[in-house]
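Single chain ahead, by itself, as C-alpha cells, in the form predicted alone.
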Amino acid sequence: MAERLATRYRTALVTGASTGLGRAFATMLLSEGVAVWGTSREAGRLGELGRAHPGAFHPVVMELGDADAVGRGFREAEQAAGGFDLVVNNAGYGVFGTFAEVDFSVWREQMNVMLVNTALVSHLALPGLKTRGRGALVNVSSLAAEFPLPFQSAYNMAKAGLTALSESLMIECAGTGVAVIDLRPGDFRTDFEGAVRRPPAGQGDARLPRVWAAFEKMMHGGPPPAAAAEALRQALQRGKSGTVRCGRFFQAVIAPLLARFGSLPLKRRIQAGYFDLD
C-alpha cells in the first residue's frame, strides 16, 4: 500500500481552491492528511472546505491580480503554516473572444493573473522549499500549451508560459530535493466554461458561436475533477520533476503523440475539426 502524502508533504498552498480543479486538489490533499492553505478572492467561497475539514483547511484571501496582495497573502500563510512543503499554482480563468476585437486591457489582466503573478507565487515559494531541501512546486498548465484553444489567446499564452517556467525550474532545481511538476490537464467537468468571460456579442468572426458550442460540449464530456486530483496524487507520490498530462485518453495520450510525431499541418487539421473551425 502506498504511503499517504502527509509522510512527504506536511503543509500545502493551493491557489484557486474554491472551485473546479483547485477544490479537487485541496480535497485530495486533505484526505491524504496534508494541512492545506487554500486561496480565493473571497473568503466566503472557501467556507464549505473549512467546515468539512476544521483545523486542517485554512482559507487565504488572495487577489492574484494584485502583486502586493499576492506577496502579503503568501508570506502570512507561509508563516502561519511554518513553511510550505508543497505549492500548487492552479488559479485561473478563461476569456473567449477574437484577439484583435477584445480590448487589450482584458488580455493584459488575464496574463497578469495567470502568468506574471502566478510566476511570482513560484518565486516566493522556491526559497523556502530549497532551504528545506524537499517538497514540490506544481504549476497547473494545460494541454492548451500544446493544442491552443481557439479564441482564448491569452489563456493559451499564459499556459504555454507556465510550461516554459516549469521546464526552466526543473533544470534549476535539479539536485536540490525539490520536485517541479508541470501538470497539463485537458477537459474536466468543472464548470470552467460557465466562468469564462465572454465579451459582448457583435464580434465579426462568424465561427465564434460554433466554436463556443464545441467548447461547451467538450467540457461537459470530460472526466470528473477527482481524476485530475488522482493524477496529481500519483505524481506527488513519485516525488520527481516532470510533465504530467491528464484527461480523456485521446487528449492525454493520443494528442501528445500527434504533437510529437505528427506534422504541424496534421495537428492543425485535427484541431480545426475538433472545434468545428472548417
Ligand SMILES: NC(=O)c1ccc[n+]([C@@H]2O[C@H](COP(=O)([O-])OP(=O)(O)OC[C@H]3O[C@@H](n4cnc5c(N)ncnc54)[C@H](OP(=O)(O)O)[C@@H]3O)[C@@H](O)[C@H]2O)c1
Second form
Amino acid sequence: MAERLATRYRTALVTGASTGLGRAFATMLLSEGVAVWGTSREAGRLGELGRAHPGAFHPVVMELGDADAVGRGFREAEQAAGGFDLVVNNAGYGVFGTFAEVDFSVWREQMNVMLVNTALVSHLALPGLKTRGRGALVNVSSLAAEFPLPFQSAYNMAKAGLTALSESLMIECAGTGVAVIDLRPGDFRTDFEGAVRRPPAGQGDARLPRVWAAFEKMMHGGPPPAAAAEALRQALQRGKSGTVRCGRFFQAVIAPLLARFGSLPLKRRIQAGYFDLD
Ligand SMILES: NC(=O)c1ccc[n+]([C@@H]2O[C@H](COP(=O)([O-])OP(=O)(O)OC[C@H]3O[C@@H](n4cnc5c(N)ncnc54)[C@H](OP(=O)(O)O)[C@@H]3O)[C@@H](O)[C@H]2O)c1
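If the structure you just shared is the form predicted alone, then what does the corresponding form predicted in complex with this ligand look like?
Below: every chain and molecule of the assembly, starting with the one above.
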C-alpha cells in the first residue's frame, strides 16, 4: 500500500485554496494527513474548509497582486507552520480580449499576480525547502503554456513564464532533495470560466463570441477538480521533479504528442479549428 503523503510532507501552503483546483488540492492533502495553510483574498471563502478540518486547515488572506502582502502573508504562515514541506502555487484567473484593445494595466496586473508574485512565493519558499533538504515546490501552469489560448495573451505569457521558471528551478534544485513540479492541467470544471474578465457583450473583435463559446464548451466538458488532485497526489508520491500533464486524454496525452512530433504550422491549424477560428 502507498504511504500517506503526510509521511513525506507534514505541512503545505496552497494558494487559491478557496475553490476549484486549489480547493481540491487542499482537500486531497488534508485527507492524506498534511496540515494545510490555504490562501484566498477573502477569509470567508475559506470558512468551509476550516470547519471541515479543524486544527488541520489554516486560512491565510493573501492578495497576490500586492507583493508586500504576499511577503507578509507567506512569512506569518511559514512561522505558524514551522516551515513548509510543500508549496503549491495555484491561484490564478483569466482575462479574455484582444491584446491591443484591453487596457494594458489589465494585462500588467495579470502578469503581476500570475507570474511575478507567483515567482515571489517560489523565491520565499525555496530557502526553507532547501535547508531541510526535502519537500516539493509545485507551480500550477497550464497546457496553455504549450497550446496558447486565443485572446488570453497575458494568461499564455504568465503560464509559459511560470513553466520556464519551473524548468530553471528543476536544474537548480537537482541534488538538493527538493522536487520541482510543473503541473499543466488541461480543462477542468471549476469556477475559472465564471471568474474570467471579458469585455461587455457586443464589444471588441467580432470573433470573440465564437471563440468564447468554444472555450466555454471545453471548460464545461472537463473532468472534475478531484481528477487533477489525484494527478498531483501521484506526482507528490513519486517525489521527483518533472512535468505533469493532466486532464482529458486528448488534451493531456495526444495533443502534446502530436505537437512534439508534428509541425508547428499543423499544430496552429488544429488549434484554430478547436476554437472555431478557421
Ligand atoms: N480550470 C482549468 O481548466 C485550468 C486549466 C489549466 C490551468 N488552470 C490553473 O489552475 C489554477 C486554479 O484555477 P481554477 O480553475 O481552480 O480557478 P478558480 O476556481 O477560479 O479558482 C481560482 C483561485 O485563485 C484565487 N485567486 C484569483 N485571483 C487571485 C488574486 N489576485 N490573488 C490571490 N488569489 C487569487 C481565487 O481566490 P479568491 O477568489 O478566493 O481570492 C481562487 O481560490 C489557476 O492558476 C489556473 O490558471 C486551470
